[in-house]
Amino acid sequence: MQSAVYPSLAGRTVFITGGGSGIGASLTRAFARQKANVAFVDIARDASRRLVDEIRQDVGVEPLFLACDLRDVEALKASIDTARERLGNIAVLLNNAANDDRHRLEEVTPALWDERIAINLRPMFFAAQAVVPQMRELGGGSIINFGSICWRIGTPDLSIYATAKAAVHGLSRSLARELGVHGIRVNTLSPGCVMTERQLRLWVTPRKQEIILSNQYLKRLIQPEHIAQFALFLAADDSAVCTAQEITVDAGWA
């Protein structure tokens, strides 16, 4: 895929949460390749390390892998203190990670709901609240929050996660007042049905795939890199007015 280079973005300082597969490793490709300086943190060690070593070959940078689980506050705290000290105040923030394992109400106690909360929203708000101060020194910055049309599409036994991906498009539009004094902006990215590799592996089928292009107005199946060029926009000098968005990436869904 042909994309569009960002001058702006070159020299900035990245940090992506879930960077190493998936979505997340698009993200991490497609910021090195304009030449950000990027760090990213992920529970995976060795398909980060793998990334890592792919990029170094492709690009010639080398981005800054973090091993970090998210559910640690603290941990993820001082990974963001980390990229500060060996790139330089963070310019960008993407809120990626999130676990969307399949769940029936039955099954669903108080320990697992906390758990998947704490997985997929907590760490956007403490990641954000961690790199404000950065962003501030610098002028201004870009947040970028991972939201998901499941909670609107109403996708089956996935109740805590469409939870958590409803309440993504508050917190960015909230944070968005807030911050927009300081020249930080806060928006919500929404994927669709993306064909990553956990997805592939573990749920979409051929048959799954002949339901997702029937409701797609598009008739292709979204990539992880399609999902990756919004975020290079939304995190450039080219989206300097645009905040408290919700862009949605899904090739249309009737």
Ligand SMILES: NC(=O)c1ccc[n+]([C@@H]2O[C@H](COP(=O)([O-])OP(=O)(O)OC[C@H]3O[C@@H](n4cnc5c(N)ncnc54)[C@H](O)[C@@H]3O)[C@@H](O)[C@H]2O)c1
The other form holds:
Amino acid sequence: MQSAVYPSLAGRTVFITGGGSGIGASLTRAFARQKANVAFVDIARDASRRLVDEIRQDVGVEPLFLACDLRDVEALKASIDTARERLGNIAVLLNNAANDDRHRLEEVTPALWDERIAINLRPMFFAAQAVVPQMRELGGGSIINFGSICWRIGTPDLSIYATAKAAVHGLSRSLARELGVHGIRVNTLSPGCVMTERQLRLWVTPRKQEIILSNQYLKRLIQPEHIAQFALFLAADDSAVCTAQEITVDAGWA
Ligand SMILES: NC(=O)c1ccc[n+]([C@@H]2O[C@H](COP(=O)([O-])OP(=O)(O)OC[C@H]3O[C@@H](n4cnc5c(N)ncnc54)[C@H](O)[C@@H]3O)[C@@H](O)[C@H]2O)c1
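Could you drop in the structure for the form predicted in complex with the ligand? We only have the form predicted alone so far.
Let's see the whole complex now, leading with the same chain.
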């Protein structure tokens, strides 16, 4: 596949949460290839370091990896400060990290509820809050919050994650309203069933792939790169007047 080049992304500072593996790794790669200055945070140190090495060899640039547990809001803010010091004001924020570990309804305690919200929703708000002054200095920016189709299609054993993912829409729209006056755009990007290494390892068996394909209008499996290509467009000036939108990339779902 020949992919688009977005000249407006070259030299821009991009901050990605969970950029070390899965869709996040595709985002890190895709923005590095656009010659953006990429910083990413992740809890997975080994995978993240391998990704940095791979991108250095393939693309010739080195994304900035900052080890950070997003459940720690102060650590997240410190990482955003470091990214600005090293790479300049952040123009694009991708709130991508999540944890979709399954749980049964009866297993949920208040502590588990808080912990899952602390990874699947809370960092999106506080990362946005922290980058807004930088985006205002730049005269604008793009925030992309990752949603999911799971709460619409009723994926089982995921009620906290699904609640957080539904809430992302409200977060994006309210921030878009508040920040539009500063030229800051906020959109939700909701992937369908994406064949990340984690999904393939834990849940997506060949039988599940058949079910996914029978549900999708397009009879091909979605790869992380398909999502990254959409994120590039939402980050670039090519989508300059697109804000408060919910964009779903799910190959069509019956
Ligand atoms: N893969 C799919 O099929 C799918 C479907 C719908 C939505 N999504 C959404 O797309 C986004 C990316 O999903 P993915 O499948 O690539 O996820 P993934 O689990 O494969 O990757 C998530 C990344 O976030 C990191 N992370 C997890 N907890 C963290 C923490 N506490 N602190 C810092 N980093 C942490 C992980 O190490 C990992 O690198 C998520 O928002 C997810 O909800 C994915």
